[in-house]
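A single chain comes next, written as structure tokens; it is the form predicted alone.
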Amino acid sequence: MSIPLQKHFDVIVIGAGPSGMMAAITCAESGSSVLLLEKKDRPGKKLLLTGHGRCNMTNLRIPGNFLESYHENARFLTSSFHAFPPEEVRELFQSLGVPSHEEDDGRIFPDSQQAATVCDALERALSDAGVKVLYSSAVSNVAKTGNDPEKKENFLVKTENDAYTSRAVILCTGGKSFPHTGSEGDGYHLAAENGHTVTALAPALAPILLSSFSDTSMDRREDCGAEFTLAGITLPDVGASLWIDGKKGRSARGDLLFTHQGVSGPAAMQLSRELPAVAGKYPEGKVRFVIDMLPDLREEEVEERLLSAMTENPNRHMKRLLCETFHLQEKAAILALSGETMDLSANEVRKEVRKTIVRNLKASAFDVEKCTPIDIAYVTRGGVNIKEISPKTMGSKIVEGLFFAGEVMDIDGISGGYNLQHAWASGRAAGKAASEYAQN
């Protein structure tokens, strides 16, 4: 097939998310002729939804405390947040006239608080770097292609219209979540064809089905009245755990938002890539979700609190003294009680019924319904094995020339700025290699 030589380019770079167009970005700094190829009609749409809309770009935490935020495939992130660090990020960033601010644990947000705000800024870094954009061009087959005017040996990449030839190519493709933005599992193919190896595909970071809530009373609690409604309720900063088969899993802290098909924030999302990723619904009772609304508290110490503060207010609602005793939401103390007890004084209760009540404060448990559909993931758990990517370079062992950056890799970080970072990290990481490898 003969190519025009208007149609080679140094790199190709595939998917024109975070970390995409970081790459290309950096691959035209470097003095490399770039392509970015973008199957949607416009670049950076799941970016636009990060944060909430507000774009929580990275976290001075990072690279102190990784090992532990990207769980098992943590040390192959080493190189490449050494070599650009949050602070470097939140450096450039500024150069491209979006300012930041340090918010609650070390995240880092525009000060615009609009993500459309840092998609704007490396819209204009591609066009100021003079990177050749092409939307609605979804790539359909990479490979390598002898055909070059030079002899090299050279990718062939295609799309649906059109064939481009490169040096090198980088996949920037993304997960399988939220594929309304593109992400969609196409980089898995195309690295699959190149052979490469891709793990199994599970959520993280996404909300957690509850069974109670798929009834038609959806998040009402019976012994709570008709009118309660979980739904809407934050708990700020409680404990939560996976229960599996009996056996306690994975723990969290954080916040914690009940919606009305289950439990959302950072304290779910953090346990939802350790659900059992099993078609169809849990037997009950297989996998719990736990809250520990007092998670700085022992249950010996909850329940000598609450035994004092009952016997001091002997004619307090017991609502009330929730409240007061442990600084609870009025929702969040009624969570606690039954029916029985909601409108008790503390002088009212027995023994029993206290006892309930401190272990629903330390262990209200809730059946989980079914593994989170990944579609409605934050985060795709899995890719490309990184055991076949080289950790400094993002290049690929088995095919010369092929590299990586963000997503589709099998890597995924906490909610809080995390897997941004990883986006720019890598982006940065492979947008140098792929320029260098591209003019040697």
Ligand SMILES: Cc1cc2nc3c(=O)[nH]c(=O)nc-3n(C[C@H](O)[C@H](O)[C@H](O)COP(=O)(O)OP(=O)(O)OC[C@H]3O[C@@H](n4cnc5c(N)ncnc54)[C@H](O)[C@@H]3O)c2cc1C
Given for the second form:
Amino acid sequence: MSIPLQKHFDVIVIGAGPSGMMAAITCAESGSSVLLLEKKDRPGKKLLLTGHGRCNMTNLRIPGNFLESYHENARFLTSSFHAFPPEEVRELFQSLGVPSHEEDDGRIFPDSQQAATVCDALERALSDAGVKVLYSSAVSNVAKTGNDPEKKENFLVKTENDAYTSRAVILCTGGKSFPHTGSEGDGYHLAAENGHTVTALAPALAPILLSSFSDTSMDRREDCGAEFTLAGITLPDVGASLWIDGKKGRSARGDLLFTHQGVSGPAAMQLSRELPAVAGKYPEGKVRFVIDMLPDLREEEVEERLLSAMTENPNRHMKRLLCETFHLQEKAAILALSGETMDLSANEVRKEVRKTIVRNLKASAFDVEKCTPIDIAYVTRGGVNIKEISPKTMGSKIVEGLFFAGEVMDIDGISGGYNLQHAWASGRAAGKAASEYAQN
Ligand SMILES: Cc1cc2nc3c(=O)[nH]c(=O)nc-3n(C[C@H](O)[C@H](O)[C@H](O)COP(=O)(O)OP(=O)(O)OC[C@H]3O[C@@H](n4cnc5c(N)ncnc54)[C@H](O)[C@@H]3O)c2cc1C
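Structure of the form predicted in complex with the ligand, please, following the form predicted alone?
The next block holds the full complex; its first chain is the one shown before.
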């Protein structure tokens, strides 16, 4: 005879991503009975993809730089990050059998170099803490069972085939990107049905699609010859900026990777959240992606160096001269040369052409084709309005007993472990507060 499943819990956590698993573990360790409902057939599908499968778990620079790293809503994180800083995240994972190490720019990775180790450790911790986990259980509805202000009403949480009640609910359904991992934006509807507003959703940390890359893999410099494609080359440590309607917008610095559709890598990804959210293609020239291949030199300095290199080496082929003078890869040098200059030597280059080369080195401009689809963004910008959430407890200011954690909220960070740090810290804060609420 099968034992009927318990239907009432102190806390129900919706979504077994990093924030939901952290919330459920914290809640259960604080003494609450916890049900974790996950839509997919296993936990942490997106977590397994993080850091190219290596999981950049957090970042040690965060206490010092979080105000600029989480954009306009960074202040919301002060309390939760103070309560669960990156060092403590590392210690917790160490205690769960996941030692980690620091790589460049403060980024923390598990020593195993595998995201699966992080996910497995969380699964073990869920089981050790006594959390009841149900997979293939997509939540379709969350509502209070009554509205008597004098008593703490229970929540009724419905899945396709079942219904459960609880004192508190933590919504950890993630964003809307990489939908095959389960993050399809369900949490926005569940929050809205409970009176919350959801700010505009947009891609963040996404590749940028360039017009001339959309139909073929050739870049715009067709005059460089049919063999030439930028796809696959990486320009290390460049400056990049977005120009919208002729005005310079945000800039970023870092490595840039050309793909068959446009640009990726940190310098492009950081800027993607600034793309105007317009349906369809942008009109020609409206949004431009501008690359500064020599961000440490002013335009005049580039011109000076180029002129003196050309004077000293009058017979040197321009492509070679650019590579040697500015330590550029050959394809980057080609990008700075227009068709007719490609085969010239230095003494054949006129002043206007030299100026064009300098401009190309400092500001090679490409038309952006359209806003990147949110599906292929690493992170979703926008979400449940943080003005309606307490930053200390992650509790709803609208519905008592409802809590949030992770990307479902209107928070996004730069790349480098910043988004997982938010998932851990908000999961921990929500787990503690929901457990306390449910037991009092
Ligand atoms: C390719 C890629 C690489 C990344 N690399 C990094 C990195 O190295 N470092 C970093 O800091 N960040 C990284 N990120 C971002 C990071 O993965 C996310 O910010 C993080 O996973 C968010 O955690 P979350 O728990 O809020 O949501 P998610 O991880 O999206 O988890 C949400 C969970 O809720 C479940 N769910 C959704 N709706 C329902 C429902 N109705 N009922 C039940 N369950 C539901 C989903 O199935 C899912 O399991 C990366 C993202 C991507 C896509």
